[in-house]
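Heads up, the chain below is alone and in the form predicted on its own; it's given as structure tokens.
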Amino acid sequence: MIFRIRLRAGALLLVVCGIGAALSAGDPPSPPSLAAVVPAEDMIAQVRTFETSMKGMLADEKTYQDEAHKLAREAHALAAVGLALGLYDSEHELKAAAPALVESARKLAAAKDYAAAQAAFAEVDAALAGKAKNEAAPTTKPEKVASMGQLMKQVTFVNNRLKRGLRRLGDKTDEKARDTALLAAIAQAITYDTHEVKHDEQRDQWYRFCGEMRDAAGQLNAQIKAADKQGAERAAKRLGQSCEACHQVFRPEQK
């Protein structure tokens, strides 16, 4: 990830999310108030952006040869802000949706060709309609929902436009809020997926560096719509910490 500043420490994700010690060694925390970090409405502005980029790049089976790749990013960040929003602890427009927008999202990320793709999109469609079928769990489950190689891929590339947007606070605040928002779901789906730690006494840890991640976000998002240039400023050096950290003890290889 972009940026590459050392870790400091905190207790950020305990008092965010309230953890405390109930919880054993090595379980999940549960979802936090995720109403309290990024405003939902962010999330689903970002769900209306991938619905409409899908689309283009499903115009024809030209462009969605050309754009598969794209695409498939896409479709496992669509679940991941899926995911995040079948566990806001506040009711949204999406809400009741979730379940069957991460299930559709996850189809079109699996999806090999294009027949299977459009089909999947249009599932896309009437889960966002509220018209999908009664086949996606009535709830949504914290569990792991994407690959993690592909959330990957769509952190570097927000962070990059992330990186580029701070130098001009002021302009695309609507598009920095929607990144900042994608960055938090992912922090909050990649909670999930474990499979980057070898040893049980590192599940902690996990947990923490993606909690640490998400709180991040969440606080960039704040300090781009107050326009405070500086609190921004300390919140993209959070968040670069956060992934630094990641990285240094569970991918030292791309230090």
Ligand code: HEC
Contents of the next structure:
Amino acid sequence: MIFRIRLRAGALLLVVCGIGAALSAGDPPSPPSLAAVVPAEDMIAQVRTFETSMKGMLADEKTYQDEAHKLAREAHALAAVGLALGLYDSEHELKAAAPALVESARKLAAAKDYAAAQAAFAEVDAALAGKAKNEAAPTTKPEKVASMGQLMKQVTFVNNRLKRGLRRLGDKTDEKARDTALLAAIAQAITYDTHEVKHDEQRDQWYRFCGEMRDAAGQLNAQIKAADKQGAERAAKRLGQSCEACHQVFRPEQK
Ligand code: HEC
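Which structure goes with the form predicted in complex with the named molecule, now that we have seen the form predicted on its own?
Full assembly next; the chain just shown is listed first.
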């Protein structure tokens, strides 16, 4: 009996220490229920859109040379979506493929010539077909997977398209769902890239801005589907405020 009580106390102590370690200052917060932010299907649809677009840009060497910048930008964004898909709390068709998807997208983002890009894209395809496993990292690690500058370029492109599209709310709903899912994925991905945080005490602020961008993108996704014009405008405004708030603190020279 006493033995059992001691065991319990020991277990309790372990649990308490575990919580303490998990919540130590400076660690990124655990992702929220991502399924409640954006349906995984929208992120998966975005992955498929990238796959098709990349295939076109790799059709022949001339096209690749012309499109190499765009291909790299999309590859960085694909790595971010792969990471987010791996962090989903719910099951979905790319959950098991996510680590290999992230790894192959990163290779594609780093490819310097046509041959390397083709080889990396073949790995992306294999990952999406469920044929590749990342043996070194079978589960998704929350870590930096893409260049911040490249992700921000993609964010700008998608955010501008969304802003224009709000004027015709019922139009191209699938594209808007993918765009907002992509913004939420990128916001989640940059949570783990704190290289712009120069002072430790600002780390939690960084996490908060990323969370605000992610959640506002999720709200915009939901409002667009509900065809709620005012709600969508409110969410878009909140999204814009999250960009500005973060830039003000972490990119002050650009104001
Ligand atoms: C959590 C912080 C954060 C949030 C949120 C954020 N950004 Fe950024 N943004 C940055 C940082 C840091 C840079 C500088 C990146 C670099 O150049 O490496 C940047 C750079 C940029 C750039 C310049 C990219 C270039 O060409 O170099 C644009 C444009 C941009 N962000 C747009 C946006 C938009 C639009 C949003 C919101 C939808 C947004 N950002 C949200 C931190 C953030």
